[in-house]
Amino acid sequence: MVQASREEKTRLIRLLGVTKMYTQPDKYDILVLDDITLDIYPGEFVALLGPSGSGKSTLLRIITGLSSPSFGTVLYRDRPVNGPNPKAAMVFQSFALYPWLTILQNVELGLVAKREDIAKRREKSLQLLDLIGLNGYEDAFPKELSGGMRQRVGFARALAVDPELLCMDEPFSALDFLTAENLRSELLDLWLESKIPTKAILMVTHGIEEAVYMADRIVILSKNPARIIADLPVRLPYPRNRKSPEFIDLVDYVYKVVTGRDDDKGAETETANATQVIPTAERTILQPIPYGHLSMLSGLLELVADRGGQDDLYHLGSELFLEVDDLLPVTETAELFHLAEVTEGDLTLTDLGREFVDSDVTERKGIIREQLKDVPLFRLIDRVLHNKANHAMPKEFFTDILEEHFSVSEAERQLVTAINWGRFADLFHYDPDTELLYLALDQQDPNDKANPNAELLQEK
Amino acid sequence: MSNNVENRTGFYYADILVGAVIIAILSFVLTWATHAHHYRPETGGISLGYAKLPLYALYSWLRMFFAYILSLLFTFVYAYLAAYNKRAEKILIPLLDILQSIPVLSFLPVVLLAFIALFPGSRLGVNLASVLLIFTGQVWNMVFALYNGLITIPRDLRESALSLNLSAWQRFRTLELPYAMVGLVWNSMMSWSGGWFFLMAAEMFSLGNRNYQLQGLGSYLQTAANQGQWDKEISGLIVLILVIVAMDQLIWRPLLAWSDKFKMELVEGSAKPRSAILMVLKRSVLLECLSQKLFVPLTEWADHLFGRTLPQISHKHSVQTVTGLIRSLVLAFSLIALFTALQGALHLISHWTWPQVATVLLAVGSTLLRVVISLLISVLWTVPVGVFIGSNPKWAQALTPITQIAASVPATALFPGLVALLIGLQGGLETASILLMVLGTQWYILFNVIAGASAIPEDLREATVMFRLRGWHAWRTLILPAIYPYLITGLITASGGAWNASIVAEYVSFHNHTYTTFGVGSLIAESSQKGQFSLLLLATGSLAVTVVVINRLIWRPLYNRASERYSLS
């Protein structure tokens, strides 16, 4: 118990039940964080992880007070946030300089808010600029520097401020590999050798060994809507060896966490949560379809094929410099077709995947498109095309419906998405001018009776 | 007018409000304004000596600047609300559309009529008048800039302005006002160029029987091409150019260069523009001694000023009160205004006759084709011409000043010569219409054809003569597909600017003679002159509606097609 009070004393951020949802007008409300409850206590490096579109970045954004929850509390040091939180400093992926303002200017700009004057906030940032490497380049403009080197501008901004709560999202994610590497180290020896007065640091990512390799706790979101779903501890000691058997084993857990969750458990808890905010009968009938390129996906099972039918995806990932962001959708995909399965972090092919990499182009889109017959959103596609007389139905139409089970945005990528398969596996056509779908003379099959089983017409 | 890009292709419920709120607005000016007989006719008296000249140009000069300094206090204003507040963007933008689709002269009647009401027996009147009708060809595109900037400022950084607490003080200081500076200063080099069009129109105007004179360049032109004199009409168009010249290299040239650090683009670009004054200004130690005693502290002082005056926006509790009371507010006023509205429409409405209706749909027909004969005219030469200067880069360069000193010449300037050349043969008036009309748009195409043609990639080039198209085939594939957009761009500024030259071109004075041919911009000039309200309303209605339709119904659909399917990123 004792225990415990202090413990509630010194916590620095309490989130309890933070859920978001983005109002769409005269549409469902999309759901994007669920439920999130969590702490974060001085001294911690927390890496916040999980695929991309999984609300994240919305969460950070929550948490530095720049957004606010649709329900739930933020809690900063026990006392509610509302607005930006003085306390916490943000780093951007894109940097976010201002391009006409110096280095220095850039630096400077939180000492300004906060009312210092001229002298002490210019030795600040000249001590800060000294401290991150760039010494030399106040006078500089953000566009006469390198990535690498923007970024260091974008740590030093953000430190300048003396912040409690160090806010990274995915700070390294518009670097190439190398300059990536070398800052990494180098915050971590910062933060460290407690150079700098930050209390805890919160970083959002999708680099799963990027995560493993800095922090110390590791908190795993789900996708659609995100909740958290694992929360790991990382006990290795610093400096880390990414070639060290307990790093590698922890890499393949967390890679195991993140990538078998989707089907399974998740989908279920998904549709049972849902029907809370949504009906569910219209949510559970169209399964959105993964943004995978097929090109990528002969690529990857002939891959496979070649090392014996099955490989581990973290090799998989580290081997053609993917991260589990860019392949996640791709083996999505082979399991939507049936061509390969997910088991324990090991993709493996079927037997209409060995077929599949045996076959040429034609016999591929032949089986691609045997396969989409049993896709939902192919199914509704193919039946309305197949029915109407002409044969063809404007894109707003397919639109439209998927509004009513996905976000704007969301709708429009599963819809390019099936745009791209229909049009590889010749199930139809596209007119981008007419923003028509519509069926050619060989595709229109008087006697082809669509799967009887897709009712999904007369529901609409 | 460039600017109006967006997507909207309808019509709202807000386009109704609005428009009812203009006509309120105007018919209570109309109303207030004629029941105030107190005005005295101002002969302002021309002297065409040569040593008057320079204090003329200042005269004309210094009304553009007021009308100038008055549309960027407006701009801030209008755009901030429009950019801010959810609410007011509805009506504020909209109305904005409609507003600079209005032509600017048939404010004159209104306007004049109610600052000579203000200001009887004083010369004020007639000057603020005057620099208001410059204010109103001015102000659009800019406001449209600078909401345009505001609402395109990328989320990150604008977070990041969040993030490090800057107060809305500083947020305007270091992100909003630099991130539309680029498009502030273009537009504001445009809305100077629309101020010299209209300067003539500005400065000598008749109403009734009754004439005003201004004394400054434009009403020197007029008066000396009235009297014919050509040797004062050539020297006083000289020292117009000379001054737009040096305006162009003393003021603009500098801004542009300086307000290229304010381009969102993150890689050194290849061609920056240079301007040895901004150099020299910026080597100076005077200027560099101003900045640190003066400027530095200065901002220093507004920071700490308006960081405690400004409150931080923390959308909270006390705001509710607030706007419930802002919503009343202009609910109260919606309705005080739709009521006025329609009373006063009403009461002008009662005076249309059928034939008058009719006589007004023929005229703005009739405009309508000398607009599509003047832009058909500015295209043909155009294009080939602008592909040669955009495709030569050599020839670009020795061309391109002489081209922007032509352009900056006001079509309006050269009307009075135009008209004595052309008025005695047949059908002068209506060639000199549709030439002047041509004059003033044919540089908005020709500028955007020339952009189009030098941003057509080095590898697309090469491509077509790898495989041998040559000559119509070349151009059907690669160069008109690739100038698409920029020519639909210049169309669209180029025929807004061709409508609103109807009312000068259609409708002239000269050698105390009137000369007019059919069509809705004289209408418009005439009814104004004879005082004609419910006439001029229901022609500037029409012309109005006629431009905003066009906007709409074929201007947007065309440019979003253009971005869409032939943009080259």
Second form
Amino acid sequence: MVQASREEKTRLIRLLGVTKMYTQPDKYDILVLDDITLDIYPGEFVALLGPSGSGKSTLLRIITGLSSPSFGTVLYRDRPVNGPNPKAAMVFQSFALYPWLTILQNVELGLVAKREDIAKRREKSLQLLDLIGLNGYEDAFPKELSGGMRQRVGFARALAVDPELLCMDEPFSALDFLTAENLRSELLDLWLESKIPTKAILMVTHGIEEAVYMADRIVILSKNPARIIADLPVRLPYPRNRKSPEFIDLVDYVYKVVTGRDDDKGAETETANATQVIPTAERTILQPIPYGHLSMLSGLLELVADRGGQDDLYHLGSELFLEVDDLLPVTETAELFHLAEVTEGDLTLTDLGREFVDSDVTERKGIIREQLKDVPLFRLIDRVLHNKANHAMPKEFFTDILEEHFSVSEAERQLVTAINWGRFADLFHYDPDTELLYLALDQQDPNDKANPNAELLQEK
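Please give the other form, namely the form predicted alone, since only the form predicted in complex with its partner chain has been shown so far.
Here we give the lone chain, stripped of any partners or molecules.
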């Protein structure tokens, strides 16, 4: 698509200091978006990139008027957005088709809402179905179509209302690789050849390669809370060759930005932000733990060790068929345990990491156990279980504590991860039937005189 300079164009979207918070029952606010300022111009294909939970979908809903910011302003062609924006349309990740309606009826939905004449809306919907390759499926129902065909219906439904701004929320993530690849190429063709009325496209994605392949601009968000950390132009010509050195270099650079740290912030500030909580008064906060699977962590470290102790994250992700969302929790876990460091998109084993790779399972458990002693959540669990007379505590007790610091779903995820790590490292046991965390005899302190098993432990 031929683009004029920004100075010659009127902005479609302007975000000024957009902030979004969700108030919890305990009066604390979870900060999701923090001071987002962003302009989107006609002729732009913008990819919104960031880790899972970084607020990308929330920002998309605010831009389309489906959600309101807590603070800040959203302008569409310099006019405030108050409610759903009729000039914007959304394509969802989960297709979101009505199963009791035919394909044609699903496409017509937006036109029905606009009270368009029956004959006109039917003619327009049939033209769109033909355009996206679904001619002949007008009377079929969604259950009769494959995932790729259903997503085509989602595109046709969005385009039927002639949106100036087409918003897409991870539109290809629910599709198999080949179907997604075909649909990406077809959408790009429609966009670049101006076969659709859309003036600009905004796509939420967590796929770095997808962003570089499709967009001419990539906006990168940080996590907890979301802030814009980079706004990168993509100057590669279409069609883009994924194997070209320029493409690979740009993907590698974006990986470095996404996995990098903001050096202007101290570790203390970074930790506070990572809790997603804005306290109304001073209080202790728990540092969240990443969701890395320890089996995947071991395999990743072994793979990097075989390559001399250092490897590029982009290449690792490509080889393992992992998106950055899947790889980051594992690398963050490696850093938390001081087994590896991530710098400029490269994962490098530490001395402890090399020792971990060379160790057997029992020794690896000991290394993880020692590292967990410095993690606040595990210090809490360890202190509670050792101080309790029977050395056992219901899972619900820890869930209630975590919900003071995180959302309900996040508290559950944190505790499930902690239980998996703690059991692996033999810090404590967990009974899924009774939902009790407890210490076995060999995990209790033999020097604790208050422990009814102290004498037995000392004998052992």
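By rigid core we mean the largest C-alpha set that fits within 1.5 Å across both forms. Residue numbers count along the first chain shown, from 1. Please read all numbers here as calculations on a predicted model, not as lab measurements.
- Once both forms are fitted on their rigid core, the CA atom of residue 395 lies 2 Å or more apart between the two forms.
- Residue 426 is not among the residues whose C-alpha shifts by 2 Å or more between the two forms once the rigid core is aligned; its shift stays under 2 Å.
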